[in-house]
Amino acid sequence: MKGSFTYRLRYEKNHDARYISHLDFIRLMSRALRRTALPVTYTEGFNPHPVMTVAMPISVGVTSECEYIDIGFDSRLPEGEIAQRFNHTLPSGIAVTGVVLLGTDACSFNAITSARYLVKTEMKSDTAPDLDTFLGLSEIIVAKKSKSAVREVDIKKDIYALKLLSHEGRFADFAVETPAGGSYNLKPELVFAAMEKYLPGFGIAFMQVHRLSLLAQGKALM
C-alpha cells in the first residue's frame, strides 16, 4: 500500500438518503470517489478498492447530521477543495460539512463510546409520559436483539440521557444519550419500546430519530 494522507470527512443523511442502507452508501461513496478524480489511496492486491473506514453504520431510516469517514489520499490536498469535490458527485440527501486532515493523536473510531439523538414523536396520546418515574425504576427490561439471538436484558444503565424537550398535544421532542461503539450499541428505538412496557397509557403512534453526534468519552470525533 502506497504511504497516504488521511482525512475524516463528516457527512449528513437527511430524509432523502435516510433509506440507503450501509452496503449501498460504501457503493455509493465508492463511485463519488472516482468521480472526484481525487487521489485517493487504494489497497493492493487483485481487486484493489479505496482505503476508506466509515465510523459507525447508522440504521436504516434514521437521519444524521454527524456521519464520519476516514479516507486515504495519496497527496496532502486542501480541506476544501475535498468537500467541495465530493458535492458535487454526492446524490441528494448526502453532503459532506467538514474534512480535516488527522494527525498521529487522532480519535479512533473504536474509541466512540455514545452517540445522541433528537427522537421526534406522535404518541398515541396528548399526555406527556412520566419520565421521573421510568428513569427512577429499579430495572429496565426489554428484549435485545443481537446477530446470534433475542434476550432480554437490562438497559436502565445504558440510558445516559433521556429528557423531553417539547411537548404540544400529541407531539413530543426527546433527546437521548445511548451507548454507540464497536462492542456495544443501544438504538433509542429500544428506550421507547420500554418506555410503552413500562408506562401505562404511553404509546408511540410514529417516530423520526436524528443523530446529532457521535462522542468519544463525551468529545466529538472532530
Second form
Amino acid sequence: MKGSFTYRLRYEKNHDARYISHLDFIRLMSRALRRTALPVTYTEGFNPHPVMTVAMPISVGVTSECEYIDIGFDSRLPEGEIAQRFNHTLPSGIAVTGVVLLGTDACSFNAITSARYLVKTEMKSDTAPDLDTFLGLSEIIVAKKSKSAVREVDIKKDIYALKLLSHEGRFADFAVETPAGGSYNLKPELVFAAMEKYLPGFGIAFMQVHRLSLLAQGKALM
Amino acid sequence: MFSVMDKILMSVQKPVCYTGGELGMIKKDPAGTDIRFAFCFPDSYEVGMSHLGMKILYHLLNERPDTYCERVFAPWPDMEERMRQHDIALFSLETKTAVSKFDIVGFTLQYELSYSNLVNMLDLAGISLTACERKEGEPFVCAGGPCAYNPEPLAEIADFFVLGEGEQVIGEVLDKYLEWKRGGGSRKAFLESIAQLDGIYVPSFYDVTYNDDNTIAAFTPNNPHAKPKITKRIMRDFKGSYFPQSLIVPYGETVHDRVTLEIFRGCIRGCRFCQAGYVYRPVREKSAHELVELAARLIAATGYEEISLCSLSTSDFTALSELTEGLLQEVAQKRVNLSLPSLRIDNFSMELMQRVQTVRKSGLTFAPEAGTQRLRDVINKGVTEQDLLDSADLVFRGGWNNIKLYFMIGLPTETMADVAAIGALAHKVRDAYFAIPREMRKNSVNISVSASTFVPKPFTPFQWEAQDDIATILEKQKAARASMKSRQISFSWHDAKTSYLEGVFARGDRRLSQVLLAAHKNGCKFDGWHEFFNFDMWLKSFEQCGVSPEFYNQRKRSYDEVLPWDHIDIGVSREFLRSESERAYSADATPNCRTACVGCGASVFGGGVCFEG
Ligand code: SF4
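For comparison with the form predicted alone, produce the structure of the form predicted in complex with the partner chain.
After this comes the whole thing, all chains and molecules, with the earlier chain placed first.
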C-alpha cells in the first residue's frame, strides 16, 4: 500500500446490497470514494486508480456486518469525517461502521484465519438436525470446488463451531465458524451440504448466510 | 420468514437488476403524490439504464411534487419465468408497486425490435393489451421516443403517443390528468382533453380505410377533439434546457456506464438514410460553458470515472474547442476519462485525441457507409475517398493501428460493383498504413469492416423504397466478404432476418398491432437479442393474421401513396423529402444546414440552426 496514510474501514452490506457482486462492489466503492472528494492516493501509471484493498469478499447473496477495505489517503484525516462522508453517499444497504488509521504493526488481510456466520434456514421438515451425531462423525467428506477442480475433502477439522441457536417449525438458525482467508476458505454452505449428506431426513429449502466477524487467530480485525 | 422475492432473487442471473435502491434513485412517499407514473423501458435493465432520454425524463417528472415517476424494465427471461411461476406481477423498482396500480404507464420506443417486449410487459403487469379493452381504473398506456414517429404498429395497443421531445409536453399531459382525475370523467374524456395538446396523438380517434391493393385510402379523425395533423414537439431553446442535478448510478455494469453529455440535438448533415437526421431537426446546441459546468456537477454527484459526449456528430458542435479545453481541465482534476465518439479526423481532433487516452484503447471509427463515390452521393454522405485516406494517414501517423469502418448493405440503387468496392476501399485504407514511413508503424495493422443492413425509415428521403429481400442481402454480404482478401482486414455483418423484421415494423401500419399480439402469444420477446430472436415464429404470426410482411418492407411505394405516418408532422416537409429522393437518384449532393439552408421546413419551429446566421 503506497498511500502515506492507510485507513481501514469496516462496513456492512445488508438488504439488497447483498446481491452486488465483488467486481461491481469494487467499482461502487471507487465511485463512492470519488464522490466523497477525500484526498485519496492514486496509483501511478497510465490508468491511475485509487489505492484500495478489499478483505475476503463474500459471495453474492450473503449479508455481512464485517466487511473491510483499506484505503490510502494523501493526508491525515479525522476518522469520523471519513465515515461520515462515505455514509452520506453510499447507496442503501451499505454503511461504514468503523474507521481506524493503520499503524505499522497493523494486521494485514493475509492474517485472517476464520469467519463467524449466522445462518438462517428454512428446512424441508420440522425436525432440527442432530448436531451431536454430525459432529461425532469420524470424517465429513464433501465435494469442494477450488479454482481448478472439484475435489472430495474431509472438512471435519474445519468446522470450528456449529451450534443450533433457535428452532421453530421448519425454521432454524445456526452459528457457524469456519476457516477463512486467502490460503484456505470454507463456505458455511458446504457445512450444510454435508449435513444434508450425512443426516437422513435433513434438508435445506432455503438459507440466508450472514457474516458476523472476520478473525485473525481468534481476534476480530478491528 | 423468507420472502418469495428473497428466494427468487437468489436464483436469477442478475438480481441487482430488480432491487432498485441505487444511488440517486428518487424516494418519495407514494401516498403523498397525486400521479404515479411508471416509466417503462422495453428491454433489460442494463440497456434501459444506459439510455439518456429516460434519465432526463425520470428526474424531470420527479421534480413535480405531485408526481412520483418510477422505473420498470423488462425482466430477463429467467426472472420472468419465476415471476409467472409465483404470480408476481410486473413491478416498479422504486417501491415494488405493481405496474397496474399506476396512473400512467409510459414506454419509450428506441427500436422496433423491442415492441414484443412492450406487449409482454403489459401482459406481465396484468394490464389489458389493447386500448379498446382497457377498462376504467386501468392505467393509461402511452409511448414516445424515436420509433413513435411512426406510431401505427402500436396504434391498437397504446392509448396515446407523445411525439417529439417529451420534456415539455409530458408536463402538460400530467396537468390535464390531474384536472381529469379531480373532475372524475371517463377514460375517453381524458384522452379528448389531451388530444388537443400539440404533440399528442390518440390513435383511437382516427379511422383508417384501405384500398383494394391494401394501401391506405384515407386517414380521418372520428372525434371532434382530434387534430387532422399532429405536430411533433421540440424544445426551441436547447441552451439552458433541463438536465438532472444527479443521475442514478446502477450497481452492476450497464451498457453505457458513465456520464453522458448531450451536446446538441439533431444533425446538420442530412444523410438520406438516417431518420435521426430528419426527425430531430433543427439542430439545437447547448453552450460549451453549461456543458462543462454540468460535467463537473455530475462527476461530483455520481463519482463516475468517465465522461462521454453524445450527439449525432461531435465535430459539428460549433464551440468544440472551447468545450474540450474546459472538459480536459475538469477530467484531469477529477482523474476521470473523456471519451469523444464520432469525431471527424483532422489536425484539431488528432491533437485532441493524443491528449485523451481512452481513444487509444478502442481504436478509431469511420463511417463511409458505401464503397463507391456514386453511392455515397446517392445517400448524401459527404465523404470522399480522399477524405477517408487522408484521415487514415493522419490516424496511422498518430500511432493508431486499429481502424473500424462502417458500411451499409442494401442501399437504394446499390449494385454488386458497389458492394465489391467495400473491400477495395478497406484495402486502400490498409495500404495507407504501409505508405507511412516504416519507423512510424506499429507491429501490425487491423482494419475491421462491419456492414449493417439498410432499413428504409419513415421521414427520410428513402421512405418510399423497397428493402432488399433476405436472399439478396445474403448474396451481397457474401460478395462483400469475398472482396476482402487480406489477413489484416476482418469483416462482420448484421443478421439479415432481424433487419427484415425491423423493416416491417419501421414502416408498418395499424394492422400490425394484431401481428404483434399474435407474436406475443407465440412467445416472441427480446427480438433484439440473438439468443431469443425466433424468426420462424414471427413468420407464423404474420401468417396467422393473414398479413404479408413483404407488403411493408419489400414494396416500393409511389410518391402519392398515403403513408401510415402522413398525419404526423415533423416540420421537415414531404415535398422536401421527395425532392431529396429525386436528387438521390441523380446522385446529387445536398449541402448541410450551415453551408446553405435548403428550406427543409424545420424552420417552422422558430429556433436552432435555421436562425443561427
Ligand atoms: S430549414 Fe434549413 S437550416 Fe433549418 S433544418 Fe432545414 S435545411 Fe437546416
